[in-house]
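Form predicted alone, single chain, as structure tokens, below.
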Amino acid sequence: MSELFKGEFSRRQILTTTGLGAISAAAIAKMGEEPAAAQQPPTAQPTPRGGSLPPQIKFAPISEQTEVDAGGPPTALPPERRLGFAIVGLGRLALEEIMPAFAQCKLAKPTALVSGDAAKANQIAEQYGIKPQNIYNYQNYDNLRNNPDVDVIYIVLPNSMHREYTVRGAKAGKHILCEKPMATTVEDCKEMIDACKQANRKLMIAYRCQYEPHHRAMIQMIRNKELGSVRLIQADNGQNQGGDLNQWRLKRALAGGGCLPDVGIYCLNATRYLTGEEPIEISARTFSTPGDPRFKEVEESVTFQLQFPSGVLAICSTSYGIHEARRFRVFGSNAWGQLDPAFSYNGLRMMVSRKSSTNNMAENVTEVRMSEKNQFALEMDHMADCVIANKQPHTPGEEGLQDQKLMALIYQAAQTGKTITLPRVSGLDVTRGPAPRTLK
């Protein structure tokens, strides 16, 4: 169960107690003092956050042009100018991936925590140098509006809670980065978008793969026709979910579904950003092993097929009952390209297969090696970059809303056994903002 539901003590009581102590201490300290005007130095003005990255330090080349460019040393904003992020929910993803990723960020830093477990929050705050007064619980979450240390709220809660904390966060005047899936219903997604628009705040959904170098390279390869005309995409993402049967991912009210919104969404989203298109047909099947206690409320496995306007067919599978598999392969008229693994946090591998240009009897299968980047750092820096430059995120709320609509139709197609036809959508990447820029 999410750490949101663990016991907590009243932050209001703590603030009241410490506030009285501060007043008493101040009154005692003032006894025998000279006038304040003669004692106090001028008030320091806060350093404005954001701005341009410093110029990259350049070195003379030490390798011939036959060798891969290392890219040069990284640049970053000074810590005091990086945008402050409040992390809402201190579960596995937040503590194992997101918090450590800030060490690789160039524009973002953690400045506040929101948790229902005060002891855990205090421990994490100490570990990452977060001020004790910047620890919040779910009752006083709205007080973030008064905290100038926080520019962006990153919501890492069970799916069904994304709407509430996005809406409250936007009303508190903060920009929102929300984990995927965006929510559990189309209506909730729309409400999240509307709340951020009304507050004039940015909303980004954390589709980390769309910021990862291997995925960016595959997108460019497809768009540049390096594989020829794409005909077919196969995508699989699954894992053997188990252990604690009370975990929120196995509760429909909290997760909104089983494998599909958790890991299957990666396959769905990949077919859309690889092609840039929106599907015009959907068919699907679901299955859950009878009597398996893990799947009393949510589905075990889903397969679905999508057809796109250009004629591309996508065949996707996802499951909570298989050994880990996270891959996709794009079949073109001249070559195929794949990532395997594709959806993992690290260790991604890219392969391309095409006929040899020197031997008509040979097929060249080559690995495209690229420097690995922290996916969470990339997405958080992109969010910060969008706030600093006042531009639309690459994966805004509309991107999450579209996946939510399509997942609802996948469930409908599986339930009815019928193929669902959708209206054609003109243009490419219609739900996405500008491509993320590379930060050196």
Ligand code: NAD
Second form
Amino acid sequence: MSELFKGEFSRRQILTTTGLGAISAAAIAKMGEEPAAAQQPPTAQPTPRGGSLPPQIKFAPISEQTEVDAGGPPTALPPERRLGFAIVGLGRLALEEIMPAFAQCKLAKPTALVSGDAAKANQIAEQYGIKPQNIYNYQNYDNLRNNPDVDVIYIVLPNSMHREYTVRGAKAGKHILCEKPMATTVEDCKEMIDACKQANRKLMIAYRCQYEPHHRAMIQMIRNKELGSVRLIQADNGQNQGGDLNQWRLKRALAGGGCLPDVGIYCLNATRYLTGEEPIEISARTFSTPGDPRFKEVEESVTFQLQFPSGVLAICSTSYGIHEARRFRVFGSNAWGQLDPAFSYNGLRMMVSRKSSTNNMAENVTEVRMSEKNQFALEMDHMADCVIANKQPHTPGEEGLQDQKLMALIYQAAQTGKTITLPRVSGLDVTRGPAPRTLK
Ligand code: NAD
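Could you give the coordinates for the form predicted together with the ligand, as opposed to the form predicted alone above?
Let's see the whole complex now, leading with the same chain.
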């Protein structure tokens, strides 16, 4: 591991309010550990662009040894050596979140745009310094194969279009980062995986939460048994979807479903990455308010329960008809931990509660505070890091495929009213690549 990439968290990133020491000292200590390699002098790493990553600048400690390490300044590749990303689909997510997030990236930069609206693409290209000749449309998209400015294609289109643009992008010789949900059918997901394998290109699904520090800290707490033995997970993700009846999210053919593949997938995915396990039983219900014109083709609300092999029971809810709720709580035998909000772009808050070690009548509820990171920048840098270091992404196509399979079973369970039993999968994180490393 390079000097550039330290343990999952620097000590400085994690600030706590009262009582944290009693709550998760082991997890926090582990997060702050420097891997052995980090003690070595900086070493260079080759990149596809023929360079090496710069060493981190080191300062003398600013605080006493009893205080947390400041972590040092960030380091980044110079612009000409960052990996170039082509953004496909210039909708709300691309323009409001992804394009601005490049400013926080250390290894990735935007170099091309693909849009059906030339005027909009020209305006965005000008704003972000993208060459006019690097603007494509859906017809000449395949010409990206001739563009050495582009290493990675980031697909930010309606769900049913993910398959086509992944397959064409891989055939054009580019690595693919694809928005969630991976597609609208299991067959499409498999085709996407096969196309990228055949082209020897990487495929990552943009599960931003799996790169976010609060989620990584919660995963680590659970895996370190900081909450004791986990028994229950409750997760809710919903919003009151706007009433434009022409939007693709309300069309089954384009969206693949309603709230479940759009926002419910965050609950499903969280239960899987928090436990590392795959469910062995699924039951579910769907409901749509009669007469609400938004829900002629897609469902309004879904509740589903998942049983995991270790005994964890997850209870999830998702809806397009409620005011925003984006949270989960993990109940262990000794403590509970929650993120609320958990699935928002920012403002995430982590709370942990356990009995006081000195007063059996008292409960210690503690906020674990850590500095905020741009989730889209983390995820895009991880993709670039995987290409540079030739690693499997943490959330590869197989991770998206598994959610797609489970969502199909959730619908089936709701339709039949029957509990579905699944074969037991042994091992943890079987659909994931190595944990993402924190870029210093
Ligand atoms: P959006 O409707 O705002 O943008 C979609 C873009 O696709 C638009 O530019 C539109 O012009 C283009 N498009 C091309 N062909 C189209 C067609 N036939 N019908 C409709 N639009 C077409 O959607 P969005 O919110 O940006 O979502 C895009 C993708 O990103 C979806 O897969 C969605 O699930 C995902 N998403 C992810 C997150 C996240 O947090 N990771 C958040 C929002 C959306």
